[in-house]
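Below you'll find only one chain, the form predicted alone, shown as structure tokens.
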Amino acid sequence: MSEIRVLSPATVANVVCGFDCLGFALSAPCDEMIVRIIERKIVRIVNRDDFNLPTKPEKNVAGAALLSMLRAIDADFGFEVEITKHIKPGSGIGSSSASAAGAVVAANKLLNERFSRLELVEFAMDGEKVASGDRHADNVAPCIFGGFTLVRSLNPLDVVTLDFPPLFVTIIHPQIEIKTSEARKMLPAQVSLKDAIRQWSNVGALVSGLQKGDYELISRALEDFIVEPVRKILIPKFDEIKNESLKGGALGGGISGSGPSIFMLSETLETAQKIEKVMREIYEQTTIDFNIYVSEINSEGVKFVN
């Protein structure tokens, strides 16, 4: 194979109570990427969109991830990657992770699946560090593994894939910018033991609800006592979106990643589409542009296409 084309999906990280450890993949939107092996021992970035992202590989999330992979094999060749982004940077639905994960999954296919998916997450985390300043896996893990994932540990890396029932997500992306690095600065340096216990209990309950397909338990577990209270002030109409979505039948939801996107999970597509209308009506009363996505949870992750 001379080149590989992939669709790399958006993701939701944190999933309310699972800060920096839980995430899931969407079916849409997806970034389109083509990766080729080239003779020179370099990484060449070709952007096919209007976002003006860096083309220097060490400053580009896909480039940094591929450089990490090349170092691991002491290669005498390089990669060229063409990127057409459909996931807007700064949207809170894993734009950087889609680029980093898609690049290494495609490159690994060209290398005859030399690396495991866990190793690919490690490379992709080096790309994520370019975007946020930290190596974290709650977006790249579901992007690579698909479905719901729990990152039990970063050192050593331990990713747990979770069973889950049919679920649909509605996401509204207000066209405002919240940088991940800035959002992380808002986080409390310490939390009370009481809040920590409530948060741990909800993470355990959410995992159990997913595994058993218990929608009522999933709904009860989607509470965040630590991150959401301090970050939601950055997102206009957050409380109204969440409260009206719950009234409309959503199971629950919250901030996607560091924002500004807001996600709500539903048991059926019909309910998810109803929540779309709820979100649209609320934001049409503002002067803020927005996008809305309705998607089933994507169990495949990065997808190879002809």
Ligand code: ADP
Contents of the next structure:
Amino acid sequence: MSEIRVLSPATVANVVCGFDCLGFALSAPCDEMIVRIIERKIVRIVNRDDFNLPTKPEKNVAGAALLSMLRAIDADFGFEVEITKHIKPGSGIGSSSASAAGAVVAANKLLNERFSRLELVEFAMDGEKVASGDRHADNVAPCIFGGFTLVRSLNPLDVVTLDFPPLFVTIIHPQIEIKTSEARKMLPAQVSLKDAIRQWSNVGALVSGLQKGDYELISRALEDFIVEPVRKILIPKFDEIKNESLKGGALGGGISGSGPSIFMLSETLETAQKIEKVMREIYEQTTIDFNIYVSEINSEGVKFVN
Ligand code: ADP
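Could I have the structure of this protein in the form predicted in complex with adenosine-5'-diphosphate (ADP), to go alongside the form predicted alone above?
After this comes the whole thing, all chains and molecules, with the earlier chain placed first.
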């Protein structure tokens, strides 16, 4: 095996009440990546798109993740990685995570699956650090494990994979920039015990609803009392999108990652497509460009396409 080709999916993190812990993988969009072993002890990045992302490995999340992996095995070889991004950086749907996760999953295949998925999440987190300044796993975990995941703890890393019923996602990505660092600054330093109780009750209920396939419980549990109220002002038409989507039959949803994307979950593809129309009509009244994706939750994560 001389090279491995993968499709690495977009992901939604900060799933409503599950800020910094709950995430899931989408079926589309995906980045395309090819990883090869090379003789030189370096990581070489070849960007095949127009996003002008760094080619220095330590500045590119894919490169940083692969460097971390090479250090762990004290390798006498290196990797070349070719990246064709379809997930726009800064979209809030895990653009950097797709690169970090795709790179390490593909490289691990070339190394005869030497590392567990949990270990791959650790390497991918070293990649994520380049994009956001800290190691976090709420996007790379669902990207690597597929489906819905809960990151119970970062240190030691503990990723819980969740059962879930068929779910469809509609995501609108308004083409405005929200810096993750700015969105972080808006977070409250403290939360009241009352809000904390409401929040963790919803996380428990959401996990149970997913497990049982109880769509009504999932819908009731999709409430966020802590982050959404302060961050939603960054996203034009947020309330209208949410209210009209709920009226249109969506189960619920909220800000994807740190925005600006907004996602809504639905029980059927038909409803998810109806929500696409609802979102489109609302954003067509603005001057902001946007993309909308309708996708099933992807239970596989990074996919091999050789
Ligand atoms: P998203 O909001 O879609 O999750 P992020 O904010 O996580 O996107 O990541 C985007 C940031 O990461 C940008 O500053 C970008 O320059 C940087 N970055 C470095 N390498 C990559 C890469 N391979 N793919 C995407 N972003 C990268």
